[in-house]
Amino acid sequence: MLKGIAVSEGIGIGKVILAEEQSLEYIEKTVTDKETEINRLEAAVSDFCEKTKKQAEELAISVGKNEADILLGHISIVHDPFLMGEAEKLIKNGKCAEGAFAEICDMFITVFSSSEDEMTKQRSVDVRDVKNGVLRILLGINEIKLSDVPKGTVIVAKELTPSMTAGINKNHIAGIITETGGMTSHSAILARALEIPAVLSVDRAAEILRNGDTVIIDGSSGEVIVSPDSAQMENYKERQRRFIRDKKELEIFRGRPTVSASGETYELFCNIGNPEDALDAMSFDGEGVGLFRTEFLFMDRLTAPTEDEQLEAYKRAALTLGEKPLIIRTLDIGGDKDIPCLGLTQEDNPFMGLRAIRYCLKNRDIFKTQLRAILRASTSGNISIMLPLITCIEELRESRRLIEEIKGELRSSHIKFNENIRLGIMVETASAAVIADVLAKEADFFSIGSNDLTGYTMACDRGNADVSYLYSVLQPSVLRIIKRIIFCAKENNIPVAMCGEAAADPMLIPLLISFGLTEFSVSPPSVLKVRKYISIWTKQKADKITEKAMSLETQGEIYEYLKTVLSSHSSDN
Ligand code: PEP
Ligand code: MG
């Protein structure tokens, strides 16, 4: 059995087709007719743009607009004046078009791939795709196409590039396995959009697996079974049927409000990372956006986005959502989120360092640019501002003061904005939780960032396997702290959401209902599942479960208890 990262749910059973990489070797030659060589590169680039545009049109039909936009992004990469300018310089120094273009792309690839941040790393895949696309044209080599593979194919590749997948036929692909990539890589986004089971980062998959091998992919556990025996085949076919049945059952929750069994209504929002994701939020039936992680707008680029670029992005998301709420979180960087274009300084302990709101309050220009863009976008929808990583009231007060200052500037320039825009905070540090009573008097709303809150409460780095046993939202201390945050919000009559991963955890849902959470914000594909798990509990039953869970003393006991509660509920129904 092979193991990788499970990125797209479902069971896939089929035969392997290896999408092997073609050799793009070229002979380095010194050119004398530099003008002709520059023309050759320019012609190849313009040919590449034509082809990419066509592929994007195909991809928009076969997969969706978001995926097509990734390909259109390749045209922007190749049009980057720095990239083309440097390539021409190299040709003028005697390099051939292939050598010059490859060298400059490799430079970008090295910068992006050495980043700690997965999104920026992903950008290196885009540049590699662009480099290979242009080289293929210069060398006259045709590209691998996945559009005409037979039904029941499991694609195995080192990595799946967006251009390879143009024209992909979803009904013929049983699964995807790659050697690289994680939750937010293109292969993962594509697999989820097409609802194809996928397991990524399977070590040496393209070497171990051969064309024609039968494989089973479990897109929930990340397991890949090669040449299964008949018992395994039967077992997984049954699981496949169950998965399809459960998924269909969730469809009855589409278009319905989010209501508990005793009639209390909740808001069920989505977490997004870019304006295009707002379309996903809508198509997965989200009731708005509870967390727009704006740091993604700053990743994978050489300079920070301007005020106008940000304004466009926020407006686009707001217009997609119409009247539905859009909560825009200001820049949350540092920790594990590196932003090369901001040139953050290395810190010994970045999770404790100049992160998020601390960075913004120290780098006022960047913060004010973002706040101005959000305020200017605020006439285009139902927009609120949310501050990340608050630890003390001064950070909230100073941010509010800055917002008021910018409002004054906008008024004097006769630029419209929403005068009553709400300002909320993420409660994701132990300090903020402890002073939640104070913060709730001045914040317009809370959103519990359970991902960071768990880490900071347990003093535990979730990336460190040696202490990962401590990283659980079901730790008694984390549950008590969540209860307190919600209590303080309710005491002060402000809405309180949870936007960390735990908001979509069926085990935690009865506790969140009992504590009095008012909003859930989850990844778009989790919306219907969360709506279902909210619908199964009455407030009274949720209170009983919570009372018992909160009386237990260890994470293990709480986990076992909630697991039993959930499975006995499923068998009763
Ligand atoms: C969180 O910490 O729970 C959260 C939602 O923020 P992020 O995951 O972006 O750090
Ligand atoms: Mg966080």
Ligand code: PEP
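Everything numeric in this text was worked out from a predicted model, so none of it was measured. Basically, rigid core = biggest C-alpha set you can superpose within 1.5 Å across the two forms. Numbering follows the first chain given and starts at 1. First, how it differs from the form predicted on its own.
F284: CA moves less than 2 Å between the two forms after rigid-core fitting. Shown in the overlay between the two forms, fitted on the rigid core, is a CA shift at K54 smaller than 2 Å. The two rigid parts differ in orientation between the two forms, with the smaller turned by 8° against the larger.
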Second form
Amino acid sequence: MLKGIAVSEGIGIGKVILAEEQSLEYIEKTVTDKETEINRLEAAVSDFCEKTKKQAEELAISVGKNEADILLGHISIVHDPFLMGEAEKLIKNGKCAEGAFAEICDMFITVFSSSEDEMTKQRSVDVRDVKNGVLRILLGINEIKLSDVPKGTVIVAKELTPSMTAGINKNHIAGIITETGGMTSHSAILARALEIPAVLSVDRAAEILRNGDTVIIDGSSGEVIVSPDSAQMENYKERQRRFIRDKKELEIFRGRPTVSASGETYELFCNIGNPEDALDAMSFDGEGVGLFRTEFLFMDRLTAPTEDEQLEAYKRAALTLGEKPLIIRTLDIGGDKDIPCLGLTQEDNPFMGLRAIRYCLKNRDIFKTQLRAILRASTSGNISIMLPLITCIEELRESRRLIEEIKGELRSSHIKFNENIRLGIMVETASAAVIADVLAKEADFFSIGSNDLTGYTMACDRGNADVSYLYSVLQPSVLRIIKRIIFCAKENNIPVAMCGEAAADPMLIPLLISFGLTEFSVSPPSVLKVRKYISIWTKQKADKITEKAMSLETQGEIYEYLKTVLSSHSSDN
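Please supply the coordinates for the form predicted on its own, as a counterpart to the form predicted in complex with the ligand shown previously.
This part shows the chain on its own.
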């Protein structure tokens, strides 16, 4: 059995077809006719853009506009004036078109690949896809096509690029396995959009698996079974039938309010990373956006986005949502999120360093530009501002003072904005949790970032295999901190949400109901599942479960207890 990251739910059973990488080797030669070589590169780029545009049109039909926009983003990359300008400089210095274009692309790939942040790393995949696409045209090599594979195919690749998936027939693909990628990679996004079971980051998958191998993919557990026996095959076919049945049953929760079995109503929001994702929030029946991660607007650029560019992005998301809430988190960089256009300095301990609100308060021009854009966009919808990584009351007060200063400037310029825009904070450090009673008096709302809160509370990096056993929201200390944060919010009559991965964890939902959480913010595909799990608990039953869980002393005990409770309750229903 092979193991990887489960990124797209479902059971896939089929035969392997390897999407083998093509050789793009070329002879590095010194050119003398530099003008002709520049024209060669420009023609290849033009051809690349035409092909990519057609691929995006195919993808829009087969998958959807959001996924097609991934490919259209490749056109933006190749049109970057710096990229092409530097490539032309290298050609003028004697490099061939292939060598010049590859060298500049490799520079970007190195920068993006060095980040620990999955979303930033994904940019290296985009640039590599662009690089390979242009090189194929320069070298006269046809690209890999997955549109004609037979029914029941399991695609296995080192890296599945967006261009490889254009024109894909989802009815013929039983599953996807790659050696790279994570939850936010394009392979994962496309697999979920196509509803194809997928397991990524399977070590040496393209080396171990062979064309024609029969495999089973469990897109929920991240397991890949090679050459299953008859018992395994029958077991997983039954799981496949059950998964399809359960998914259909979730549809009864579409269009319903989010209500517990005892009648308490909750807000069920979505987390998004760009304006187009707001369409996903709507299509998956989200009740608004609880977290708009604005740092992704700053990626893939050599300069920070202007005020007007940000304004348009926030307005697009707000107009898509209509009257539904849109909570925009201000720039959260540093830690594992490196953004090249901002020129962050290397730190020995970036998670404890100049990140998120600390960076913004030190770099006022960037912060003010973003706040002005959000305030200007606030007339287009139900927009709120949320500050990341608040650790002391001074950070909240200084941010509010800055917002009031910008409001005054906008009034003087006769620019409209929402005078009563709400200002909330992410509570994701032990420090903020300890003074949550103080912060709740001045913040308009709380949102618990369970990922960072768990890491900071347990003093462990979830990406470090040696200490990852400590990284669990079910640690007693993390649960007690979450309970305190929610208590302080309730005492001060402000809403409190959770927007980390734990908000969609079925085992944690009864505890969050008992603690008094008022809002859940999850990935769009998780909406109906979370609505279902909220609906099965009464407040009284959730309180009893929580009382027992909070009396236990270890994460393992809590996990086993909640697992048993959930299993028992699910079988009863």
